[in-house]
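Only one chain is given next, in structure tokens, and it is the form predicted on its own.
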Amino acid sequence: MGRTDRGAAPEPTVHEADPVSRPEPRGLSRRGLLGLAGAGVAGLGLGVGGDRVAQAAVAAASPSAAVYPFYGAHQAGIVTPAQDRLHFAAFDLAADATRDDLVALLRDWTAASASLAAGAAIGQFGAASGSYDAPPEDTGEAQGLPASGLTLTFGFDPALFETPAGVDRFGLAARRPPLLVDLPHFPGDLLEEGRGGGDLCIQACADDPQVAVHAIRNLSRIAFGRASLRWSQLGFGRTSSTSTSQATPRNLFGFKDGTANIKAEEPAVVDEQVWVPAADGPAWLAGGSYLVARRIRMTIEAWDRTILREQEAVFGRTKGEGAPLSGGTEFTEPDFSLAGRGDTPLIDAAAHVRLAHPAQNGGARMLRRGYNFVDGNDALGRLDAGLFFISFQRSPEQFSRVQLSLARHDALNEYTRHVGSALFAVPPGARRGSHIGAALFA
């Protein structure tokens, strides 16, 4: 199963593709050949909501063969079983871009994303079947590769609605969610220029790094003349599980991460903690979520010289099993009341597991989809490595409440620093024949 030059979808693992007819190639606009998206495969049958368990089983059995529908009530890439690779990208719209340009870009991205998610090349002629006198519609490096569980998730930054200077570029200020404001500067933040912001974001997750990179590369080409890449992050080795079919992975400190993460098989919890309900408003965001992205640099060298007892005390879990220090197995609920010798708590007051626990944060939970990263080394020869934290939640306040507690007291702060931060409103899934965020512009 692999991509074809003419955009014909391979036989999907989960659902049969709907038959579509292809339109004639569009004429070239002032945006140029690189802005030509073409018509993509219309997507796959059902939305993600009713197939979470079945899709999780398919992904676990054969990750490279998994196909997740692009169209649906919710965007894929949230409760979808977390894939192994990430390419996250944020874009700035061109200074002269109009509202019509923005809508056209979202339409083109939607059409291309439906093809990419189905494992097909984008455009009518793909990478090798078009005119020899024009650039190919698809860059071609994913030819012959399956869909690899690719999901593409789109989000809108506060600046899309109103710039920091108060300019309403696209007539959207009145439709800005009240909760969509830049995240606060938390204690200890050392944010670096160019590692946050951007009008739009795309989260590409897949089980093959080339598939994820191919998706962002081609969506960037489609945006040519209308939007440009502001910043991006590659990630590997998911650091959390979003399905009960997945084992708990480890972060670069060697500890299991995301043991208590929200799972797709908990629909009531997902509805309560992840999806924005109509009652929260605005109406166009109902069924969507809020995405928080944080680039967390780990001081690997200092951690590697720390004794095991201290490492476990910092996390509040054993490094091997991942069990809480209060006893049991990985999935045993921590008992923060238990004390050892001298009435010292078995789980320290500054332990990460204690401070991040819902019981310490008014019941707030998040669905995390973070990834490890290693981006070479810095000028001092230290690894530029860490965690690219991603979470989805019904309200940004859920993240801020937990992060404020961690920023003030977490023993892990000695070994980490937060250098990048971003918040995006994630609209609900696109309906067939429409595009991502269509209700915002209705």
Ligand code: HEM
Second form
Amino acid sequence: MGRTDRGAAPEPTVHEADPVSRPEPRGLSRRGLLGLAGAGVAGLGLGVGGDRVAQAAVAAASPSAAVYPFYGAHQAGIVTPAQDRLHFAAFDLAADATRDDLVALLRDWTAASASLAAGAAIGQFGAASGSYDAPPEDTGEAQGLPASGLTLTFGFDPALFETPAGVDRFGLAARRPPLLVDLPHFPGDLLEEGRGGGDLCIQACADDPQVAVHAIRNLSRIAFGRASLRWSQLGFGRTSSTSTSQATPRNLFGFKDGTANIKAEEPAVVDEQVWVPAADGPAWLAGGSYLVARRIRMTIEAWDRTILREQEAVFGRTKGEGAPLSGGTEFTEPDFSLAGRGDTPLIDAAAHVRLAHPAQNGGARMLRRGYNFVDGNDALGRLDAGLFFISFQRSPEQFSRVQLSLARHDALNEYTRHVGSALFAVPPGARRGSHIGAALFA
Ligand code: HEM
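Having seen the form predicted on its own, can you show the form predicted in complex with this ligand?
Okay, now the whole complex, with that chain kicking things off.
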């Protein structure tokens, strides 16, 4: 049974990731999907795979009405236009879980995710129409809400392949990508217990926080007895654009963030920097990516007492327009060689954009997809706030190279602290009738 309507909502727009295998919700669809017949189904039949078509369509639609199919060549939630809300969760498999349990869990998660992404309730009877003698199949808090652009992106931690003690729990050790090893300790890292690791991760992004939380809650529920939550993070405002159709958002320091990010409209760059090509191996990961997550605490109170000139010097960009300090407008390429008075460079040697720029890092780039967070305050009355940094790249080395350069010299370090860290291999998208990570177990 589908979710119950709660009132008028915008007509949905389906962003077709895989025109051949568009998912149908297992449960009855919500109002949004039923309205599809009359709505413009942007992108249908264009014959272009992946998330790229989504970019063309998104500008026209109300974001809460967006529907991104779960099945496709690549997982959704990477080049998909960054939604506004995040619920990220990492899971530990049960100590007695077997390889069969793991495969069954991925199969169940896949089926549920296809329904959730389509805006449908989980199971045959959903939240309120099943047996009175059993808990409902769907927890129900998303009844009446549109799909809200929900994407669910799954990843595998190095520990899934082999525990730190060298135990091969699921017969996967030989299939671990050689690059999938825990990130190194970077200078200044102050990682806290319980803010990293796990066997599996799910990144839920949506334009409605209730939809993202509902997804993680129900996927956790489905995992009961097989896997349990290890750590999780809510994010409330995207800090990157991943499409040229999106305005650049702002981080909690008040600066535009995402200006020079990789955009979905640059397919050659996405292919070169984000997707793992078959030639890189292993074969099961072709079309996938690597996800880095860093919980970066921002010392808001210190920043808020910092003068504007210093704030701009830290980033190397203006606070209003987001233009490089070497001149121009937001999207003008920074000129790091331009000197101001007294021969000092207009963009400081320690400025964040200089040190993070591909020119300083052997051409390495990444697709950033982070979120602001505020998790209350600490015992000293300071906001526990910052950036939940997420990036996708073809190799973890792209992140490590840039992060090493930032960790050593970035002027921003005076105002930030890396307290959480995780790395996951993100398998390619699931084909209809199959499940996430199927090739890993083939
Ligand atoms: C709290 C921490 C951080 C904040 C507030 C922050 C903020 C920003 C801002 C405002 C920009 C300029 C606008 C833009 O192009 O997006 C930027 C650029 C960038 N940042 Fe960060 N950032 C943080 C951490 C990181 C980390 C950990 C990495 C990767 C290791 C990173 C990688 C980049 C890259 C690659 C660019 C684009 C550089 C370019 O090509 O011009 N940032 N960041």
